[in-house]
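Next up is one chain by itself, shown in structure tokens, the form predicted alone.
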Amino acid sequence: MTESGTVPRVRPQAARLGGVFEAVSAGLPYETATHEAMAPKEAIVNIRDFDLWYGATRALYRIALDVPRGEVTALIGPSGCGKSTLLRSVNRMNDLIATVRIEGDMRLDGESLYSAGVDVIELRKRIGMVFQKPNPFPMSIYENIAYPLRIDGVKDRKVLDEVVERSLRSAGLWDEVRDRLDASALRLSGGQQQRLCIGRAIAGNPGVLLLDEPCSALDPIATGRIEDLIQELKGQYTILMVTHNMQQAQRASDNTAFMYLGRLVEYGPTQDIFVGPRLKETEDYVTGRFG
């Protein structure tokens, strides 16, 4: 949706060139084809006219996206299209790259994420993130979950115990590790490590959970467990995820945003994107005709 409440469409000059991809490749202005069904949904994250450069290289072009509260939204598109860059911008992970420059804004519950007074450390407590490869800390299972609370000054063992159990239950891992919480997290399987990382990310009870290709390093069984977990967590958390797997996006998400060369091409309910997309380019991508 635009600020005026209208649904953006492809501009005529883009269409005349012969299609979205040709228009984007030629650098012509392009506005996202956003489905009307997205309009009534309450957004927790609002992205407006967001641009990002790595030095002189522009990676994102005027991204406008509302992420609905309590739902799972998938970012799809070819490699290098800007999905992970956009995801990492939501909790300002790109701040760690010296050459990054941005324009536009992102808001969480109406508060700008990029205003001068934002405490980035506090922001990242409200927006958890899980990366492509599991990255448990080289410490016990218990301490992996407790660590974010400890660095925040929590010392009460009862509180820590409660958070560890709650987080591991939410991550679908409690029954598997309850009798070995003092064991090294590095001894867990890859799928268990990824669920542990999800448990660690939600230990501080964030409003938004970012998942960057959370299953790419996992086998099909572990992938299925993560997808089931995503369904269990939605509602309690708003989930924004990047995936290259079209079947995973279709199974696990409520909404899908298709990106190409740094642009957000089409955005709508997942069922509509996969069954009745507005654009032929979106249909070609989700059906495997390119990419």
Contents of the next structure:
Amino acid sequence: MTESGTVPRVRPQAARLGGVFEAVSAGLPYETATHEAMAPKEAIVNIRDFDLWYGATRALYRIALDVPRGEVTALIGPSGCGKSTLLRSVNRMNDLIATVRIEGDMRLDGESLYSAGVDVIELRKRIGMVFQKPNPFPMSIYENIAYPLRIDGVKDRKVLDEVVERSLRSAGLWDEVRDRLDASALRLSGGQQQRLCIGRAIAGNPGVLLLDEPCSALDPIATGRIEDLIQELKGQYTILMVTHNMQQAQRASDNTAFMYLGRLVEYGPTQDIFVGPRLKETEDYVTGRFG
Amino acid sequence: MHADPHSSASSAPRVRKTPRSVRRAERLATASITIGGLGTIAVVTLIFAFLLWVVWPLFASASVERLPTLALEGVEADSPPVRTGTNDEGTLGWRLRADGRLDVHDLATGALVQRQTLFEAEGATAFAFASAAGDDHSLPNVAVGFADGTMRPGRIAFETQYPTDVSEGVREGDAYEGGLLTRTPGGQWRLDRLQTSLQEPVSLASARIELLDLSITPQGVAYAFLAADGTLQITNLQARFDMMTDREVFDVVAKPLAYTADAALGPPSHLALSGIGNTLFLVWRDGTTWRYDARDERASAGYEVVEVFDMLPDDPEARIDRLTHLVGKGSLVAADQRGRLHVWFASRPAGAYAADGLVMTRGHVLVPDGGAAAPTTALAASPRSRLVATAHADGTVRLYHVTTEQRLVEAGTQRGLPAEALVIAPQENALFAWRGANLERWQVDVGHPEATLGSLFTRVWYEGQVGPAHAWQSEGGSDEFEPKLGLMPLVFGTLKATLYSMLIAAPIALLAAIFTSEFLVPRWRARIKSVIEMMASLPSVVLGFLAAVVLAPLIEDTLIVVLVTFVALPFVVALGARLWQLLPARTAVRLEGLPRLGAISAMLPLALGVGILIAPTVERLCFAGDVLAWLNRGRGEAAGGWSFMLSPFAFALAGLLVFRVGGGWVRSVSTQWSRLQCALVDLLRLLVVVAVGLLLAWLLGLAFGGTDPRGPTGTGLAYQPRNAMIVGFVMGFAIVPIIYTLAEDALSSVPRELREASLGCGATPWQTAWRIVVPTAMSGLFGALMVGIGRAVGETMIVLMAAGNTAIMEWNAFNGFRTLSANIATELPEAVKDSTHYRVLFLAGFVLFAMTFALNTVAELVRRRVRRRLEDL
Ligand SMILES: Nc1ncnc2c1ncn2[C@@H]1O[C@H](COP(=O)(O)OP(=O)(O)OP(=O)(O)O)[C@@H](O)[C@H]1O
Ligand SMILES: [Mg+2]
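How about the form predicted together with the partner chain, since we already have the form predicted alone?
So here's everything in the complex, that chain up top.
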């Protein structure tokens, strides 16, 4: 296993040969095409040769990915390629699935996430997550946002009020719900619920935010709002997000990782991935000629 | 691609159509579901209607119909009877005059059937008649006292024969050999005839007998008399078979009573001897009553008056017109000049002043409509139940039920003439009033006077009791026993059974459900669930007899261990959790699965171990060395017991103090501590809680020590081997599976996304369970509890076998109780169809039905509310 922050393994020659999909489908070895431009960036999360199995089915193959601090990194790839699986592995949400087995390691700020004795609860407080489907608690809007503080034992009403307002403002929901903070969160629209979930994740003040297709259920206006929100949050938070929307990835992210059949195929600055991908497969995928 | 022959054959788009068979199946399914649903509703409604139909007559009011007045053949208008009577069917009536003439009349026609002279002597001065108990053919039921101080016991009773030698030409209804001849439904002849006999005179006193009474006692017959010379005596004639003469002879055993005539009072007007022949009442017209107690068989000197009271306490002008005993001779009924009835009986209150501990109390006052009526001219008690009839000077008659204080019937005679004698027919289906040469007759249907809404559901003052009380006692030793049909003790028992079993079942089932759904891997969850569900397959009768035969004696022997284990269990669990925290994080993670489950299951045996270990000490400190003796015989101080009983509260309070008040401070300084340090401090805090709790318990014991929970006589907190605690254990065990299964389903159906959202926020599994999963599943959990309660309310076999079935109303866990269901199960097979008892048992079933129905309705309403609140907030 290599140390974090070392030079990424790039084999442009192999990539230019093309036929990565065929190689992968045939089970032949391959190397991730990681752009050199990623090297100078300071990584907050290092994923090192990470494998994951659901029972006997392998879902992730030797993923190696460094997520730069304070930037937005997009995960793209066809459905079922393991984006959510990878995302959920970062805050060890996959622990909840009894059949999951992993190999390899991930690090957050240089500390291993998977070594024995890691306090998963503390870990999840540092890595917030927003799920593909909005999942507000059946409680009031206020209590939804206050939840991360409540579980930490915060009872001071002033602190709670302040955090709720700040989080809702950050999530761009404040103006819509300021008059009905005590109304049930289930009464909100799908887009509002998703922003509420983002607000809830922010309220916990995590360093890293994992967003799993946060806009999949939203109209263009709501999507635009969330993209704006991501731009605002960036810098303060490190964001790792899954998206199927190429424009969104292009607009909102700094870096893009392209996954295919459980493998990380190409990883680099978004601009490079979309304008000058190293691999033909990546180009086909981002231009919609994939299939 | 491989071409499909069908789609390629016709290129036109296929018109989609639902096949006919699918439509038919659809219709069939709809129809059968509709029929099934409607059928269920219909069956429930029918059961409801049937119960109502059986119960309804209980509340129907009495009815009365006046039959035409009869002229009695051969009776002079101005020769009043001293006593009258009828046969059981009310077809024949007798009428005795003071001069000894006894006439028997056919009560349907007024024809004279038989006339005889019972005694020749002119000087009959006193008469006494036994009430219903005189059914034994060998015992006298009448006594006549004479001016010469003698007394002749005798017997007047109807007897039925079935003659086979009735000559041709005799028709039904003819007078035949001094009796009434009828045909039985089977075509046999039946002859009802009055049989009389009077024994030879027994000399009782040297002066004329003024007042006389007799009672049939378990030992024989007891007579009481007052003679003109002031002799007041209770005399037992004890039958003995004399071998020499080959005849039965009577030994006279006299008990002299102290009596001196009081000039101011004058001579007494009534003398009444109690049912067992050992209490005598001497009554003056103004209500003054002396009570003599002659129970002490060995007293040689005269028995003294033990109590003097006024039967008519409200009104100094009042006077007693008539006096009689109720059936069983336990209650005296005095009719005053305004037609009111005062019912007195002895009770045993805590602070009785009389020497024998008894006090006469006026249990009931029966007041005619409007508060008063004309003076009473005749008073009769039913030989069967607590019905009394009065006749008044204005010619009216009234029928009352004493215990429930109801006036059932109020009727007038044809010509408004006062009756001289009154009889309630033994079958309580008719009322007869004699007046001169006439007989007034009423056909009555008293219905079920013992059962009113008041007597069934509120306190009733039964004979011999200190005051009104809830009571259920449907059967007694004798015919005179009055059934006590209060349903409240049974409702109470049902609630008590439910409470105690839910106290055990609800925490176990809910905690187990939360544990399995939130903390166990699915593989283990499925296994545990099926094991718990298997518990439900144990037949409740098996659980019942295990409870009664195995558990009850076991717990009685090891009571203190059981109690201590109860108190110790939370501590053992808390201690276990603290020790688990002390494990290195790595080890703890590695032991998450089966080992942790094992450790948790070991908590109960561990608590039991602790219980066994410290029980003797606790017993010595709190219960003077023997908990059963402490409970049952009032041994030891009250304070120790209080300390123990209140210790859970003390510990809870201590926990609250230490963790709530000290919690913030510990949290503020503990931020820098390591996991091990935190765990150690936690353990220390637990020990502090124990210490503070013990201190608090001791203080509480001192604070409450002034009042003894065992009551002054040690009856308040006594231990019965079959009690609520046993039922709680066993029925709790029986209803855990259903609550568990439903609760587990409710928890499992909480969307996984919510759990992930909570865990994703960094919540612990417990926080997730407690703050998200449980509130979301609340309506389901509530429903599970309600189903459990429904089960407990209706459960029969376990309570029947393990609850002791005593219909008492105490929340005490060591006492038994009787539930509606167990009561129905035991008594319905023996209840006479359509009797009051039978119908009240159906009413008990109806109440049970109503309780479960109300429970389900409330449950459903609450469930909806909770669900709506979750959505609306
Ligand atoms: N709980 C699970 N048990 C077994 N297999 C799973 C489980 N979850 C996901 N998989 C499998 O793992 C692979 C990756 O799934 P994943 O959800 O990560 O895909 P994805 O890239 O997020 O797809 P999408 O874009 O459709 O959300 C899929 O083949 C999927 O079938
Ligand atoms: Mg996905």
